[in-house]
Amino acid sequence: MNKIAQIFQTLDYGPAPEGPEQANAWLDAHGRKFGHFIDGRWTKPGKTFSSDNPATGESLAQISDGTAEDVDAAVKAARAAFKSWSALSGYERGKYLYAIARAVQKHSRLFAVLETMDNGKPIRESRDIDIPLVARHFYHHAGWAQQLSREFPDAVPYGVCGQIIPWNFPLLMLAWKIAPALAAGNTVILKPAEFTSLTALLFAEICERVGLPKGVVNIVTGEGATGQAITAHAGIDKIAFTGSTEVGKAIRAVTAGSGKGLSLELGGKSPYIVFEDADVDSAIEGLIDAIWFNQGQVCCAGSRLLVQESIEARFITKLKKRMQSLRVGDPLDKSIDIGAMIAPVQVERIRDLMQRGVAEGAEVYEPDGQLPAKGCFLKPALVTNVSPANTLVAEEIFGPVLVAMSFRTPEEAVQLANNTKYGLAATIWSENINLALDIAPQIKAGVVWINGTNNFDAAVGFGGYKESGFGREGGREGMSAYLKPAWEKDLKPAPAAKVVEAKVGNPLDGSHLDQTAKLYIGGKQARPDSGYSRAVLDPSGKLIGEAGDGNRKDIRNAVEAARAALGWATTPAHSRAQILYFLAENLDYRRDEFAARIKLQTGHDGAEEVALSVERLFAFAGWADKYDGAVHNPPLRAVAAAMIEPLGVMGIVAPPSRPLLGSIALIAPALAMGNTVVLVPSSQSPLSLADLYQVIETSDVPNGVINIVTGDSVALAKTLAEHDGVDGLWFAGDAEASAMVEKASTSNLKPTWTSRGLYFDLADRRFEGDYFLSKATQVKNVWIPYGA
C-alpha cells in the first residue's frame, strides 16, 4: 500500500511544522534584549528578566523589569502628548489606526508565530484568530475615530490611560485597549504581562513605523511592582485591566476616591448548557472550543458543562471519544489542537486544584497518550461526579480542565448556571430558538453566545458581571469606556453642610405631636432594628421630628425585600412607566404638604423643588420604554442583540441638600431601568421622604422595589458597600466618605458612582437623561447565529 493510501486508511496527523526562522531573526536584530518604549525611542535595558518559550524552556530574550522612574517617564511623555494628539481631528488620528492596521497585516505572519513561541498557544489560533481580531480592532475604532463627534458630542478623553494586559491573550489584548484609547483621543501607558512581552514590544516597532506621535504610545514592561506604579501613580486618568479577579480587587481598592475611571476584565467560570434537543455532534466541537482553546486559558472558558440529564450519558461518551483525537504537543505544529500552558507555575497551580477537587470525590478522565517529554504541557481533563461546592466548580481553573453536571429542567439549568461569583460568559445549545432565547436573559453574564461559542467582533461589546468586573471592551459601550462627561471639569467642590446646634425646649410645647417616622421596608412601615431615632431640626436649631436611626440589621433587612422584589425588572417597560408617572401624578397631587415640609425642615420655599421632583419622575417615566439597546451585525453569519439590563439591588445615598429632589433624581433612574433601590435619604432633612411612603403605597408600586432607611448616611453607605447583596451603589457625599465607599465595595466589585465631594446640582436637565441610566444598567450582547 502506497504512503497516501496509508494516510487515508490511519487518517493520522503528520507534522506540519510553521518556521520559526523569521521571529528568531527579529529577536537576534535586538540583541534578544529590551527596554521600555518611552515618548517614542526605545530605553537602555535596566535590570531584565527572562521571556521564555513554554514549550521548550528555552529562553527567548531578556526584558526590563520597570520601575516607579520608567513609570513616571512614561506618563510624563503621555502627558505632554495628549494635548496635541487629542486635539487632532478624529479623520486625522483614524488614519493613524488605519496605519496600525495595515502594519499588523502586513507583519501577520511574524506576529502569529512570536505570539506563539511567547505564549504557547497554538499557531492555528494565533494566525486565524488572533492576529486577524487585532486588526479587525484597529480598522473598527479608525471609523470611532472619525464618527466620535458625532456620536459622542458632549464627551471628552479621559487623558493618560494606564492599560494592563494579561498572558493569554497578549497582542488581542493589547488592541482592545489601545486602539479605543486612542481614537478617544486619550494617550497610554500600556503594561504586557511579564510572560509574553515580545508582541507588545514588536507592536511598539510599529508604531515607530507608522509615523505615530511621540508619547501617544508608551510600552513599559515589568512584573507585578511596574503594574502597582501605574495603577497608583497620579498622573494617570484611567485605569484599564485585565487578569485575575483577586487583582481587579487590590486595583479598586488603590483607585478608590482618586476619581481615576475603571474598567475591569476579570475573572471566570463560565456555564455551557446542552439541552437534550441539542445537535449533539455540534455542541460536542463548539465544547472543544469553549475549552481547550488556547489550552483552557481564557477567561470566558466554558469550563462548566451543563448537560441535561436525559442525554448526559451519550454526550460524555461522545465527548469522551472526541478527547482521544485531541493533539498535544508543539504549539508551531499547524497539526497540533493543544499546545503549552504559560509556566511551570501554571501548571502547578492546576495540578494542585486537580488534587484538592479529586479529595472532594471528583472523577478524573484523561485521555490516552503521551505528553512532550519537556515544556509545560497538560492533557486535556473531563471531570465529573462534582457537586456545585467541589473545588473545580466553584474555582476559576485557567487550564484544559472542564467540570460536568447534569440538570432536569430549565429552571435547574439557569439556577446552576448562576451559582458563581462570576458572570462573564454563558453557552446555550438547543435546536429550540424559543427556549434558547427564554434562557439567555435569565443567565447573569456579560456575554451569551446560542449555538456557538467564542465568537468575538470589535463591534460587539465584551466583558462581565458581578466578579467579572464591570466596563465593555468593543462596540459602542468599549468607546465610551474611554470617555467622560465635558462638563465634569468644570464641576466645583459641594458646600459643606451647616452645622445646626439643637435649641433646648421641650417638644412637647409645640402647637401639635409629631410622630417619629418609621423606615420603609417591604412594602411596609418598619421600626429601627436600634430602637433609637434622630432628631430633625430646623434651620433655627429647632426640633420639628424625628426618624427612626437604622442600622446594619435594617439595611439587611431592606435588600432582602428588594431581592425578593428583583421580578420588578421583568415588568414591561410601559408598566414601569406607568407607575413612576402615578407617582408623579400622586407627589404633585400633594405638592403644596411637600413644600411646606421642605420648607419647614430647610427654610427655603419648597415648591419649586416638589415641581422639579415631579418634572423628573415624569422625566425617567418616558425613558423607560426607550432607553434600549442595539443588534450588531458582526462580519460573520450571526447577530449580536445587546441587551440593556438592569445591576439588580442599587443602594442610592442621598446628598444632603435637596431633601426630595435629591432623591428622586438618583432612584427614578434606578427604577425606570428595572432596579429595586435601598434608599438613604439626606440625613440632616429625611421627613420629605417619610412622608413620601404614603404616595409610593397609592401609586401601585410592589412591595420591595422601593425601601427606605433613615439615618447616618456615611455608617449606612459603608454597610450597603459591604452588602454582597446589593449589586451598585450612589453615593453623594464628600471626598473622604466617597473613598470609603469606592474602598468597601470590593468585596463583590459592585459598580458604583460617587460625586467626591463635588457639587453635582441634580436640578440640572443634564441628569434627565443617560448620564444615570447608563450607570444604572449592565449590556448583555448575546450572539445568534443565522442560516442553514
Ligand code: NAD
Given for the second form:
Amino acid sequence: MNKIAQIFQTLDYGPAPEGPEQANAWLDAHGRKFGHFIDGRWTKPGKTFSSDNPATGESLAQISDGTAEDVDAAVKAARAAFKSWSALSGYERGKYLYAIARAVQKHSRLFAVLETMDNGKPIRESRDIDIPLVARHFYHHAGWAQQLSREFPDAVPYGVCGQIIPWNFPLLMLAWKIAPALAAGNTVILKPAEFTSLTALLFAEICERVGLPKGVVNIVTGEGATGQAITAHAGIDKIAFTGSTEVGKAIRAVTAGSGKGLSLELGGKSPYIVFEDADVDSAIEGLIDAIWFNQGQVCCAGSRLLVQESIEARFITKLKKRMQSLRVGDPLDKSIDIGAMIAPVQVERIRDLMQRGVAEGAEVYEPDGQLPAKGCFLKPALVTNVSPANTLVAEEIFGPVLVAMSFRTPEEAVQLANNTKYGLAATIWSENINLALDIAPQIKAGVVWINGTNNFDAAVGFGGYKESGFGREGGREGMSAYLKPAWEKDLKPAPAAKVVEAKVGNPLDGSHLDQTAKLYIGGKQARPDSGYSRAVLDPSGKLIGEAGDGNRKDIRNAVEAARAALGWATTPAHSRAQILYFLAENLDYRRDEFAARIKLQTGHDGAEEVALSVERLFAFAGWADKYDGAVHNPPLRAVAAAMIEPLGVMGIVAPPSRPLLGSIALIAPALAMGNTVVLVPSSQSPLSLADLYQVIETSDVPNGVINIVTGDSVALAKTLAEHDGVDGLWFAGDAEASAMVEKASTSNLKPTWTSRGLYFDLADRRFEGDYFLSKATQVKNVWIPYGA
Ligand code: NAD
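For comparison with the form predicted on its own, would you give the structure of this protein in the form predicted in complex with the named molecule?
Now the full complex is given, and it begins with the chain already shown.
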C-alpha cells in the first residue's frame, strides 16, 4: 500500500510542527536574560529566576526578580509620564493604541510561538485565539480613547495603575489591562506572572518601536513579593488584579483604607448546564472547549457539568468516546488539542486534589493512550459519582478535570449552578430559547453563554459575581473602571461630628418619652435584641428621644429579612418606580412633621432637606426603568445582552450629616435598581428614619425590602461588612472606620463604597444619577448566538 492509501486507512494525524526558530532567535538576541522595562529603558538584569518551557522542562530565559526599588523606580517613571500622557488628546492616545494593535498583528506569529513555548498552550489556541484577541483589544480601545470625552464627559483617569496578571493568558491579560488603562489616560506598571513574562517583554519592545512616550508602560517582572511591592506602594492610584481568589482577598485587605481604586478578576467554578432538549453533539463539542481549552487552566472554564438526568447516561457515554480522540502532546504541534500544564507544581497540586476527591468517593475516567515521556502533561479527566461537597466539585482545580453531576428540573439546575462561592461564568445548552433566557438571569455569574462557550470580545464586559471578584474588563463597564469623577479631587474632609454633652437631668422628665424608636425589620417594628436604647440629644445636649441600640443579632435578622425579600429584584422596574413615587408622595404629605423633627435634632430648618429627599425619591423612581443595559454586537454570530442586575442585599450606613437626606440619597438608588437594604441611619440623629417606618408601611414597600437598624453605626457597619449574606456595602463615615469596613468585607469580597472621611454633599444633584446607580449594580453579559 502506498503512503497516501495507508493514511486513508488509519486517518492518523501526521506531525504538523510549528518552528520555534524565530522565537529562539529573539531570545538569543537578548542573551536569554532580561531586565525590567522602566521609563522606556531596559534595566540591567538583577537577581534572576528561570522561565521554563513546560512542555520540555528546558529553561528559556532568565527573568529579573523585581525588588521594591525596581517598583519604586517604575512608579516614579509612570508618575512623571502621567501628566503629558493624560493631557494628550484622545485622538493622539488612540493613535498609539492603534499602532500597538498593528504591530501585534505584524508580529503575531512570533508572539504566538513565544507564548506557546513559555506557557505550554497549544499553538492552535495562541495563534487563533490569544493573539487575535490581543490585537482586537488594542483596536477597540483606540476607539474608546477618542470617544472618551463625549462618552464620559466628567471623568478623569486615576493616574498611575499597578496591574498584576496570572500566567494562563499572559499576553491577553496584559492587553485587557493595558489597553483600557492607556485609553483612559493612565500610565501603568504591569507585573506579569513569574511563569510567563516573555511575551510581556516582547510587548515592551513593541511599545519602544511605536514610540510610546517613556514611562507610560513599565513592565516589572517578578514573583509574588514584587506584586506585594506594587499593591503596597503609596504612589499607585489604582490596582487591577487578575489571579486567584486567595491572593485577591489579600490584596483587598492590603489596599483597604488606601483610597486606591481596585478591580479584582478572580477564580471560578463555572457550571455547564445541559438540558434534555439540547443539541447533544454541539453541547459535547462546546464542553470540550469549555473545560479542555488551555488545559482547563481557565478562570471561566466550564468545569462543573450539570446534565439533565433523562439524557445523562447517553451524554456521558458520548463524552467519553469524544475524550478518546483528544490529542495531548507537544503544544507546538498544530494538531494538538491539549498542551502542557504550566509547571510541575501545578501538576502536583491537581494530582493532590484528585486524590482527595477520589478518597471522598469520586470516580475518575481518563482516555487511553500515553502521555509524552517528559514535560508537564496531564490527561483530560472526567469525574463522576460526586456530591456537591466533594473537594473536586467545590474547589477550583484549574486543570483538565471535569466534574459531572445531574439534575432533574430547571429549578434544581439553578440551585446546583449557584451552589458555589464563585460567580464568574456559566453555560446553558437548550434548543428552547424560552428556557435558556429564563435560566440566564437566575445564574449568579458575570457572563452567561447560551449554546456556546468561552466567547470573549473587547466590546463585551467580563468579570465576576461573589468571590470571583468585582469590576469588569472590556466593554463600556471595563472602560469606566479606569476612570473616576473629576470632582472627587475637590472633596474636602467631612467636618468632625460634634460631641454633644448630655445635659444632666432626670431622663424620666419631659415629653420626649412618648416615643422610643424601635428597629424596623421584615416590615415590622422590632425591639432591639440588646434591650437597650440610646439617647438622642438635640444640639444643646437635651434629651429629645431614644432609639433602639441594635446589635449583631439585629443585623443578622435584618439581613435574613432582606434576603427573603430578594424577589424585589425581579419586580418589574415600573412597579419599583411606582412604589418609590408613592414613598415620595407620602413623605411629602408629612413634610412639616419631618421638617420639625430635623430641626429638633439638628437645630436647622428641615424644610429644605425634606423637599430634597422627596425630590431624590422622585429622581430614582424615574431611573428605575431607565438605567438599563445594552446589546453588543461582537464579531461573532451572536449578540451579547449586557444586563444590569442589582448586587442583592445591600448594607447602607448613612452619614452623620442630614438625618433624612443622608439615608434617602443612598437607599433610593439601591432600591430603584432592585436591591433590598439594611440601613443604619446616623447614630446621632436616627429619629427621622424612625418616623419613616409608617411612611414605608403606607407606601406598599414589600416587607423586608427596607430594614432599619439604629445604633452605633461603626459597630453595626463592621457586622454588615463581615456578614457573608450582605452582597454590597456603602459606608459614609470617617477614614479609619472606612478602612475597617473595606478590610472587614474581605471574606465574601462584597463591593464597597466608603466616603473615607470626605464630605460628600448628598444634596448635590451630581448624586442623582449614575454615580450611585453604577455602584448599586453589576453587569451580566448573556451571549446569545443566532443563525440556523
Ligand atoms: P495567583 O493569584 O497565584 O497569581 C497571580 C499574580 O499575582 C501573579 O503575577 C503573582 O506573581 C501575583 N501575586 C502572588 N501573590 C501576590 C501577592 N501577595 N500580592 C500581589 N501579587 C501577588 O494566580 P495564578 O496561579 O497566577 O493564576 C490562576 C488564577 O487566576 C486562577 O484562580 C484563575 O481563576 C485566575 N484567573 C482569573 C481570571 C479572571 O478574569 N477572572 C482570568 C485568568 C485567571
